[in-house]
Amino acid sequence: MKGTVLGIEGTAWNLSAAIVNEQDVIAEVSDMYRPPTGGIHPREAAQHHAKYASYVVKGVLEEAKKKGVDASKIDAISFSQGPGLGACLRTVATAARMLAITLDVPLVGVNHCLAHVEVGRWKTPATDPVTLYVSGANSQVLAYRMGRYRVFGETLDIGLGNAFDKFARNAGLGHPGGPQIEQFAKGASKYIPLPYVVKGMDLSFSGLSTAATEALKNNSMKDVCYSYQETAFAMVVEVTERALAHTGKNEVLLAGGVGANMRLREMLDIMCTERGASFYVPEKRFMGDNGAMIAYLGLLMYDSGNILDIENSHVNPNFRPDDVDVTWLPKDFEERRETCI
């Protein structure tokens, strides 16, 4: 593999450009949204990411040349094709094809869960892992399989993050609702039983958000937090661990914002064990929403010579990553590893 590539990430919150080439992230510039109240407003986080994204992006070209790293060396530009909220998506779009046609380089989009197992893939010992994806829009296990990420579970209605999020409006707590959250379930002292809600291989945590809401009637908010995320957690290892047994992988990688949180690692780390897998998780800043695992899954891609047209650039706010065809894995890349094993 070879190259330097910009990635732009926007599909929602996180307004992020990063350069990366093969050894590591070059640099990297953030802004992000934050409403006065409430959660997301598409509309203004689109405008948000417009007002900002020359900030970010000419932040970054800053910082790269401090490292030696300018403009002219700059082989391609990655972006944030989808999924996620097609305002923000259009605007960020639209960024990274100016860029492409000043620079005259090529264009890649990018699915941005897959972005996520590969900055995972990249960032730890991870080879060919089971990953658990858990966001705010996004909860989905994924692996390999036969020149595809195949997704063997995800949640029917919200994503895990999302869900948090609801319960921690309802109950008046701050946001993101996910550390808030882990923090009181710290304290508690008892487990209030929850709707446990897994449909085959796949969740459903609607339901669960709202049992946790009515139970705050007649709990205190440390049992109510500590017995949401032990259920949540339960039906998303469960499902993990169902996916591992079935594909006869060996490896867990974790991936998503919601994975910062200790507790979801824990349980993830004992199912591990018990099965004799490895478990992977990546530092915190490769975690959340981020422009390095954008712009490192455009690397992957334009070596593979999987580029854009300008014309058919379009966004997706629904893009599967089942949806789309790897190249950058060599084609034999599953035996090799069942040699390996």
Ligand code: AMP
Second form
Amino acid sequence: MKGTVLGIEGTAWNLSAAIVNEQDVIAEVSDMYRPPTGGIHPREAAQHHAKYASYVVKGVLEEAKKKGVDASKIDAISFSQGPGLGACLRTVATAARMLAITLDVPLVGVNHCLAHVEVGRWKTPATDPVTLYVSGANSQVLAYRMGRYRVFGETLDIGLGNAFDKFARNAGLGHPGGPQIEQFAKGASKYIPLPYVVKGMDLSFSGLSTAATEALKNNSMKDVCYSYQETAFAMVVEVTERALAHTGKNEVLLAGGVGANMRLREMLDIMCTERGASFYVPEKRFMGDNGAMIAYLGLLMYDSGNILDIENSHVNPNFRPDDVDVTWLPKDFEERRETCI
Ligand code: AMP
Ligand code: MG
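Having seen the form predicted on its own, the form predicted in complex with ligand AMP:
Let's see the whole complex now, leading with the same chain.
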């Protein structure tokens, strides 16, 4: 694999540009949108991204130059094509198109969910994992099978991070809610039963969030936060375990901002140990949304000839990972892995 790619992430709250090559992340500059009150407002987030696009792009080019990589060394521009907030995606795509035209290099459209998986494979020893991707907007269990990353299970309503954030807002806690729920949960003294919603391999968090809010009327914040976490995490661990059993894979990779949660990691670790599987968690900077993952999958796609015409570079707010033909792995990837073990 060869090349240097500048990638831009901006599906939701984090606007982030990075330059990577096959060895490492050369530079990364980010600027986060922080809502003054409540959750993410899509139009305000997009306005933030428009305002800071030149700051992050110039910044990352300057950082890379200091390390001997100037703009003439960039082989392609990649951007998050979806899924994400439409207004944010359009803003970032416009910046990416402009850069590709200015530098006269190809444009690569990256699926955001797959970027989480590939950066995890890059930055941990995982080779062919079942990935639990739990972020603000997304909750999916993904694994590679016959040319595509298949979605083995997913949320039927909101992402787990958003479910935590919604509860936190209703409870008068600030945004984002996940880290605060984790802190409160540590001081709990009892478990309160809450709706455990797994349908086949799919998940639902909306009712759980409402029930947790209701439970606050008669219970302490600590007990509710603890019970909410235990219930939601048991649901995602169950689906991940069944995906492992079904695919016969022996690695689990955790991705997405909710993956910062130590209790979730502990539960996944226990499940993996019991099944004889390896459990991998990337460094925190590669877990939440980041430009490096978009640049890295951009590099893999660029190397395998997977580039876009500017005319066909429209964004897709509902872009599914299983819509993407995986051009960057050998067709016999799974068999090779099996013979390597
Ligand atoms: P992302 O969309 O991947 O950038 O992740 C953001 C989401 O992660 C937000 O919804 C946060 O509430 C959630 N989050 C961040 N830290 C934690 C944590 N320690 N525990 C649970 N959720 C978290
Ligand atoms: Mg994400």
